[in-house]
Amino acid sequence: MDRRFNREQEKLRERTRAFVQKEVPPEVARRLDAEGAYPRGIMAKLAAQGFWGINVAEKYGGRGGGIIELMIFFEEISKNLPVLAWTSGNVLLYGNNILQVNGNEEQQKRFLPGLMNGEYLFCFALTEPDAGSDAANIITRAEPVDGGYRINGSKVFISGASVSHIAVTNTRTASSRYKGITSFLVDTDQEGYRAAPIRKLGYKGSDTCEVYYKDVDVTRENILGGEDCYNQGWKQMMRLLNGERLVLSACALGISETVLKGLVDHLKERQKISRIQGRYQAVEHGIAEMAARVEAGRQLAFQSAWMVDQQMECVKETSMTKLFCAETGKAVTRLGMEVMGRLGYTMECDLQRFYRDIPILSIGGGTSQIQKNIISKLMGL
């Protein structure tokens, strides 16, 4: 087993890092966080530089990358501006990945070129007021009508819902919990579709919304995967989970690495001032422990990604990765706030932004509690 990054993967990391340093320096990240607006300008620059093709098959003009390439990209972006990683999901995950995993050839040809050049944004409309961790509890309905289906219902906490062109909408089409869900590609310009942004603590600018469907008509051709995938929405969702968990883990790693570096730099400055060796030993031990946890998370994450690439069964491993990296990220940022003290509590300090951003990574993509349920079940408990 060789888990070293290949030359193309290393080049992708270098390109992404260079893009972040040039286009998203700390002062820009602070401004975007304060404004809380969707980062359209930076998204357009990512499209222009070819980043939206990293996980698109070569036959469609993409780079042909997989989960490891996605993790590299999301980790590097998250080091400076985590919300940009979240909005990148409106192309790389909810567009490219969903279409290539679950879409048919006609849908892939129709949308993938536009996703790569920045013409399209996709959002994934699953969560409802009474269907979060229990996703099979959705009640938004798609009823048969002449020529297709009519959707009525609502969704909540849908990222990018007011800026996306297509909403991958999961609906109830039969009474069976798991065999009665169908996913539709809904044009957000359709009459009856409405999205209302939600104010949030962190990841500001991700355009997280409540979404309302009132008599939204869709054709049979807009069933994700085609008509043969009617009532197959649950199976389609399950195929996406390993990748989503690992991408979110990479986001947590990126945040953790930036916070750790900031803490080390801060402590070195304090040591210069005090000139007393060992005065901050308790803090040093805390940082050392967090550094070990981050490295353990990194090893677990890319080991799981290797298993995905090898098409091995790895639900337990990806759930462990998501749980460990998200909880480690929260522990690292919490330690950072304690070490930085009153400085970390000011809005001028970048740490407070990471502290506000990190909690969603233990909620979105399956809460830490759900990951524990999955792990324990797969252990036979």
Contents of the next structure:
Amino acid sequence: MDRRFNREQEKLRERTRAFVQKEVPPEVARRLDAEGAYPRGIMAKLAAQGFWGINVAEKYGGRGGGIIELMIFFEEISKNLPVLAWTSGNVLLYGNNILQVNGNEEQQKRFLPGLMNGEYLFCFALTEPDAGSDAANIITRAEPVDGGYRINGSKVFISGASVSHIAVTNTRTASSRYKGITSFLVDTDQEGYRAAPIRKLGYKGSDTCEVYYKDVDVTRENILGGEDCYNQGWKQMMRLLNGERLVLSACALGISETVLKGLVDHLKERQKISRIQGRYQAVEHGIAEMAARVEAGRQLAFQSAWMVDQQMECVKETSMTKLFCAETGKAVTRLGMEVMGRLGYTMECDLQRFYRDIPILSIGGGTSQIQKNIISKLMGL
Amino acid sequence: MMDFELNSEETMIQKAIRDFVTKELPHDRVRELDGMGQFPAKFLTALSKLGFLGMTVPEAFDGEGENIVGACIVAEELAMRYPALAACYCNAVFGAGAVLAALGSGDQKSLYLPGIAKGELWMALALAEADDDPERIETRAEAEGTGFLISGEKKLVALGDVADVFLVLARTGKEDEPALFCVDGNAPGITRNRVETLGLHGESLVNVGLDRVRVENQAVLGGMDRKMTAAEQLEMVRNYQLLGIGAQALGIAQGAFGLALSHAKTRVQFDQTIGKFTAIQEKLTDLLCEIVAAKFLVYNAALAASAGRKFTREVAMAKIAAARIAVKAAMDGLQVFGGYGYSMEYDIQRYVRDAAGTLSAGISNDSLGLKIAGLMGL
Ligand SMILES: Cc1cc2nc3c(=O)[nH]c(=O)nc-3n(C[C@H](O)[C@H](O)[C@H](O)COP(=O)(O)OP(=O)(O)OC[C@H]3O[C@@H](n4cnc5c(N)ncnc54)[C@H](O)[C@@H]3O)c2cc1C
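Output the form predicted in complex with its partner chain next; the form predicted on its own has already been displayed.
Below is the whole assembly, all chains and molecules, this chain first.
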């Protein structure tokens, strides 16, 4: 047992693991990937078993967990079906977390109960065609009209946008690059909102969409955090970044751990039938090295999480974590492809799915290059 | 951008295949073909009309005469745009044409080579069983009367779905080294099961089952009085196969690199093209260095093969390096594309899927490593 996790957290890990084993065995994961549809059935089961309350404050009936609970959950889920971690983000991150970090009490009261019982899904709409890494470059605008604002523009790569009830939409409300962004809770049933899923290499079923806003009206009350938060969107987002990086790191760790385990099992079989003593030493060392990197990533990740929990300054650490875990995940799956040979290349083998899933983790939530920009800047460069 | 000194004939070949690719294989067409995943018969026929399928077949058998370097150029150029087509092409010119020209008996040559050069006959290499140890073979050929009965299962045979002939590796006695047989694809007792793969869609991969498949003595590669041992033959077969994979991987790497380079020149973030960021420049520079290095290795092996020298070590090095850089160029290329690289509307994702196939095709890199080590006296 890991000293850094308390009993509750250990129990959460066990519970999540048990859920995954029962509800998302590899054959189910394979089928869901092939279908590529949003995994509503399993999401409903997660809701029914209380998982949507893990990071909701006790006063709202949740379990009051924080970043460590989220990471445990995301890591375990990612071990079998990474995309399910992301769709869970439509509740745990873009719903529960955003509302509790940046929402006002009225908004929390209005949505948290429904999020916890599986009624609501939220998505987070920031990226635009010309605003990817340069997120502050967004031009989707919200103009004042009678009684509120009118949103026009488009977003791209918004996960869960066609299934969500609320799209947390970041808009340009003033020319100032950072102090001219406002975040709105947009009801997606509203006329003028349209989302179209993008076909992708991996993370199939995440419902990652292009989104169009045409004269979508919102009231002032729908400003995330309330009227006082007008033009505060950037600042609000910054508060989410540490958590987002760590959660994505946990996804990469989950994938890496499964791939490593598969490699070990595979190599054991090969060793059994090999006639030559020590035939696989070089391959073993490759695996050992990756195992060391994954373990280092875990240590860094949970150390950074602890810093977040202690409210210590840790932007550099979370950026390092995201960089390291995502790149390690890529290295591990690449080694997997090399070692598993043609077997790993067939669609019957889960490795090919992880190989398709992993590359996005060094892109989404800030690319590896952006993480390095942050780290070097914080080192005074 | 990355050309060697080619002689005038090679330059002509390169120009001709580039024209073909530009004209017949625009990007959106290839995307569509990849989605359908069918054997690209039409394009192979077109390639044969241009003489490209005959580049390892002697003129006496309706080929163009041996031009190994030329065939590598064609494979490389095809793979830049459409790796699965390159894979099929390599199977035909290296796995079938070059192998039979070098090792076939007189009868086998006249029976198969003209069809191979014309793109009317497909021969598939049915060698592997256990994925990691290509030499550990359980398929058996029991001598019976004037021939053999072959039984066993061959895994992941490229072109297996369309093959008219299989080159089957099978053991003839308990301790014997395995021998190679030309087996009619329509012979009773043969079953084929399609295998879906991550990439190289159209390569028509199958598992082949052989249940007491009857072949005559003449079906032994090179005939019963063949000049080489079966082990020597197998080494040649594998070397040609690996050369094709190397050229193909090299093309994939360059294709991915080209896409990434043009994206870096056009995508603007933070008010400048991302190619102006030195971190992106360094990524692309690194790739370029490794691609050119792999290119030297691949053509070094091709030249050794052309000169009739043993090229086991050369081709092993070439395949290891080319496959690695193919995967790296594709993965790093995707990174340069950012989120767009993940979309099926963009082509770089296909290179990511196809490149992984070269990593594992033929013989695994770790087995090749052992081979090189052995040749170094280790
Ligand atoms: C599957 C998926 C799901 C997503 N989900 C969401 C979502 O739910 N909500 C949302 O808002 N967004 C989402 N995104 C968008 C994601 O956050 C962006 O893709 C990411 O921020 C990168 O932006 P970009 O794709 O425009 O790449 P670009 O910014 O164009 O980057 C291209 C390349 O340039 C490099 N680069 C850029 N700037 C610099 C620099 N200053 N220095 C060095 N290198 C640089 C990058 O590292 C990258 O290699 C998702 C994306 C995907 C693919």
